[in-house]
Amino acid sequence: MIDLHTHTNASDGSYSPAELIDRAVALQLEALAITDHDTFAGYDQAIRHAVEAGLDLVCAIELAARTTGTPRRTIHLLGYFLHTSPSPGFRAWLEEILTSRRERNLRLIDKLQSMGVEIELNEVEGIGRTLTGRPHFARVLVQKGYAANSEEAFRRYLGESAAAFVERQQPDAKMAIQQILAGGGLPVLAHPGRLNIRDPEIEEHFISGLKDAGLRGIEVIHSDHQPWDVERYHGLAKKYGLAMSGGSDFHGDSKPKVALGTGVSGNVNVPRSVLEKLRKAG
């Protein structure tokens, strides 16, 4: 069994790099990628203590991306770098990403302080270290009193109809998809269930349209996909010629339903033959 989507205290996630190797390890994950939002931070952490393992460990990213056309949408892209480093190239494209996310920060910081929250932006980063994104703004919101958890944090003050949302520049899906291309890697669409496009023929359309654009997978098994789900799009998969993926989306603490390797009660089960065919194609 393996373990393609997770995420260390390096993005959102509650583990530290060595802490999920050790984790992935005690449950005899053949294999495991480390999928941070926007950093490579927690990848390039955790790769020697990873060796020392015998962990076969993944270099990977996801990355936010919004679509043009009517109506515009937000994807996350999953960059797997199969048999190379990432370019040079694309870490540098990376921090504009993070200085774009920094000036994003800002903005919410203003907001907030505008509706009377005492918060400064050095407060959230000592949380967030090397990316700082909104549920390290709910980690604080909850700790001053603001908000009794991290779901009513968002909901009156960090979520897109909250009142303090400030949306993020995020780069057009077809560039995002060509800069993983571009830099090595292969791009594999994220939990497209989480799209929500109820139409299975505007569904197929969309990600039809993404495969156009250079797409190379699409994520099959994830914790928030139902059988269903599951069988839905390993059809799209086998019908466009995209490599599939899967992976529980572990993230810890932040999503204690999810559990590395297995899912929401078992419903994640991805064996090592995803890695090799994903190999085989990237």
Ligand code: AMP
Second form
Amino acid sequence: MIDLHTHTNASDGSYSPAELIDRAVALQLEALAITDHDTFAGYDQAIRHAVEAGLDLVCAIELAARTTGTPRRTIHLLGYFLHTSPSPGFRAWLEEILTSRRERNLRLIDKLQSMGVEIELNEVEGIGRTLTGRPHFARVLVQKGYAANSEEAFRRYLGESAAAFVERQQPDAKMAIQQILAGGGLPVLAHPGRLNIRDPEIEEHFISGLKDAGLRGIEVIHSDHQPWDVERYHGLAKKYGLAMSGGSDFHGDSKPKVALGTGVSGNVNVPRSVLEKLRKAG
Ligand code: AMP
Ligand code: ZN
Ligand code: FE
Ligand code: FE
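For comparison with the form predicted alone, produce the structure of the form predicted together with ligand AMP.
Below, the chain from earlier opens the complete complex, with every other chain and molecule after it.
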């Protein structure tokens, strides 16, 4: 068993890179990919520990991007195997994303403060470190009693239809795919089931459009996917020649229902051959 979608506390997971490696080893995972949002910091910290423990650690990243066609969506892209390169161009492009994120965070603090919420940027950055995102804002709001839990923090303040929401500039999907390719990586559409495109024909058209833009793989197995989703995405992967990927999207205590390696109630079980085929596609 392997897990090709996990987060450390370098983004919004709760386990440190070393702790995540320890858990993967304890579970006897045959391979693990760290797919932190917008940063390689977790992988950079984990790699020595993984080598010592004899764990096959894959470098990856998860990026959000906006599509322009219909339906218009924010998609998540996984970029695998960037470790040998990440070209200077790719790293510079990541810096731009982090800068626009920081600028969004400043505006989000302003908006929260104007609503009477006593919150400072350094409190949020203290837990978010390299990558401060809305989940870290949610944690501070909960700690300070503004919300009972993270869901409520998103509902009342941070979510897309909530009072303090501020838009973050997101790269265009085609450009993000091209950046991953140019950086030497394999671009894979993460958890397509979350896009909630109800009509299978529209969904297929959406995915084939991404393939035309350079997409090389699709995350067929994911803890949010139902068995029929897995079947449908497996079929689309074959039809469009997309490599298949799979993982739990483990975030540790930030998403306690999702277990490393096995997902929600065992709905994730990715065989090692998936990684071998991904490597061939990369
Ligand atoms: P950011 O990239 O800082 O805008 O934060 C995006 C992250 O916030 C996502 O990856 C989710 O983990 C989390 N998130 C977004 N919307 C919600 C929501 N409505 N409820 C809980 N978590 C959310
Ligand atoms: Zn996340
Ligand atoms: Fe995601
Ligand atoms: Fe993820």
